[in-house]
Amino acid sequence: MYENMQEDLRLIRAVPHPRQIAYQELEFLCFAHFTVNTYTGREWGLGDEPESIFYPAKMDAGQWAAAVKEGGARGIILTCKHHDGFCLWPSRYTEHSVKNSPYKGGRGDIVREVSDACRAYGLKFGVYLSPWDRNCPLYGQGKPYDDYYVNQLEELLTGYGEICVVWLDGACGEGPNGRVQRYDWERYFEVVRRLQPGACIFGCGPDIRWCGNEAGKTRPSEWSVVPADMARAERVAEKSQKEDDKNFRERGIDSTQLDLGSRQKLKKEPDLIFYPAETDLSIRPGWFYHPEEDGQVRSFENLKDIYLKTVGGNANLLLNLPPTPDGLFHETDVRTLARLGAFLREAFADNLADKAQLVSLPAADQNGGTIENVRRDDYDAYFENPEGERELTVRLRWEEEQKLEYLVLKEQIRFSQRVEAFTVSYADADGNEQEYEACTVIGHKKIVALNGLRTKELIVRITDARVAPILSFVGVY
């Protein structure tokens, strides 16, 4: 028992930085992949495209922001520069930029327009800056290219207000004469931390990890506490994305990677980090707009299922909406996203837990508080089980039978991720307890679909946790 307690104390030492908590609380954001590829039909540009082809004649960042807001997302991440090296802002360090396009007579700045629109609509703004640049002749020369990359990173981090995330992938190809660039990740991280200390670094960075696929699939147990080596592994070029590889984008999670954070998995790991997951996928087969895919937009039902399994499975959701050559989100994409937003507003509008009597065992927490603390959906109120007590039962009772669709649970992740197993049960018409579903982890958020279950009593029973569970929120809808 003492050995188990010591091991669990080690596991819960990995806690999130406030920037990670803030990013997890966003839950759902949208990607916008936009560059010369939008006009050439490619997914990966070659870097030799003429700047003159970039001309979004009807560009309206307000339309983007309005669609994202209506869809229930809380921010936009813009591909400020993809692998082709074309910059959507007038960078001082290259001519391969919007400044040499016909858009607004060379005086346009897409990054400025999107960042301003995000602020006007109350959305967060993030930047994607590809480390691979197929246009830059310095690529593959080591420090000279790193200097170039850092200069552009500094432009984005100092000229466009608050940045919530810097999104990095590990794509790494050959430069002139077959030379490959070895990215100076630590230098890039230092620049972000210095200029935007509140920004998370995704993917090849230390804050948010890639879930492992681009198909919207999540693990049954999505752990945020994982081996520290995972952050370093993400920076290996061989594990980076592949061009036009549908099998890569849609592959499920490899069985060898299915368990990232169980007690058994972490037992021999010397260093642990809090490294939560993000699931990125596109609303269309490709990341950039292609007119031939207009009939292949994901359905509302598919997006709804993905949302419930990602945001409801302890992962952020990043959904790509690629602008058309005119500079607008396509009406089909907007309409489908709007249906998702309407569903989210309706499904989670009325918290039936507000009308329920709450009873817990144990009745009092470590600090003398009661289970009433979990009614508030924030991290400032929570129920902390007495140390060493790994089990917690919460009963929600109503005077009249209720029709239940969703159970929402949150841990107080400031104290790490602890819950390893829980069950959801209900009282049948005769008052007998019936188990509905057995689940594993919770983390920032767990959504359990109850599918119209009718009952007067719902029982959440945490059956195993590290040291002691700490619940932040219980909601029923």
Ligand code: FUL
Contents of the next structure:
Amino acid sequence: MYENMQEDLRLIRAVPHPRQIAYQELEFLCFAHFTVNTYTGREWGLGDEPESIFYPAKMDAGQWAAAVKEGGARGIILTCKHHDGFCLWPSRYTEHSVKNSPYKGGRGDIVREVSDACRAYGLKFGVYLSPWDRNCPLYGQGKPYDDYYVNQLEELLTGYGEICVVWLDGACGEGPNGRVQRYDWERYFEVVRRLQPGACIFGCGPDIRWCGNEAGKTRPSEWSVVPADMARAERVAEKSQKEDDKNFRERGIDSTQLDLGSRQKLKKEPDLIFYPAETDLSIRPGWFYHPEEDGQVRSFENLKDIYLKTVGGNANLLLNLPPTPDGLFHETDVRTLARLGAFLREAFADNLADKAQLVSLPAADQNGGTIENVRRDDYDAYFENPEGERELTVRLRWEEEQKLEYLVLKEQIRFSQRVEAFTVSYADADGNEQEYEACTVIGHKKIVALNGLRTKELIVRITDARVAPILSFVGVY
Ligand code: FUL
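The form predicted in complex with the named molecule is what I need now, so please give it after the form predicted on its own.
Entire complex below, previous chain first.
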């Protein structure tokens, strides 16, 4: 298992940038898909929709932000421009925007309203700016379109305060002249880095990886260290959705994509990067609002399950709530999200580790600290196994029997992702140790459902790691 120390060290050399850590710490964000499609019933607008159809008469970004906050998410990503090219802000570079709509007599700015509401509610704000533009006559002409796209990026990145993520969609179809554009990704990235150095670039970019489906399907082991090629692959338009592919959103992860980062998989890969996953999905079948889907809103149970598998499985969760033509989130969506928020607040309110005795083997860490360090949920306090030691056992003991629902583990990912296998065991009524579950990766966060397990002792045993594991947090609820 440990025959190749050089190889193991190579794997952990891929570490995150602080902006990636900050984004992973957000864990759960909401998407808002809003444009002319909201009024035409389409999922991909054609680009020739008249601006006059955009009229959110009851627009209230505060209602969106309140719902997102209540739902336990930490920010909103807005489709500032979707494939139809209609801009939700009064861009100086096109007439195809909210400024030529009847909304607020052409003086409205949805990006302003949503970013302001986010700030008022203590939420982060992110922008989606589709490179594919079916309205812009420059699309498909190369540099003139890239100039146009970059100008719009600059408006968004300089006019609306701090941006946590620029969400780059790989979709690339024909423009109004039947031509296809080859995006100058490197140039776009440079603009984002220069104007918003703290923002992550999602998808067709270097920071956050698309999980590979829109159905909420997760990998049993979601690795953050993956072949560097993965960041390039997503920029290839063929990988993205096709307009006539009606089943795209239902599709899961094909078997060739199941393992992206095991030791076995990475062995033959020359370049590795730290590229954590995000799972994006809609609370409804469509990304945009369609009244006929009012009865098909995902259930609270479904969202809870997806939350536990994504946030609790080393991936960010990005859940779309499409505003209605009035400019409000639909009450069913709000109610469902609120249930998720209530569940999250209650389920993780009372950390039973606080009143447990903690014992570890090895007892002392590499830096002379003890396992007490994992009580604090931050990256400044952690337990680092002595160099060369890949196994770590942590015991949580209580005076009285406890009823346990969730175990939460976090690695100190500043030093990469190291844990490859661990088990969770408990002491039964006779004091004998019983294995409860065998798991693989931890990464930013792993949530193990304990389903009301009753015990006086819980044992977490890391059985394999790339090099000495570093635990940052252990919580039990
Ligand atoms: C895709 C787009 O084509 C969909 O309309 C949606 O915006 C989704 C999040 O990304 O590539």
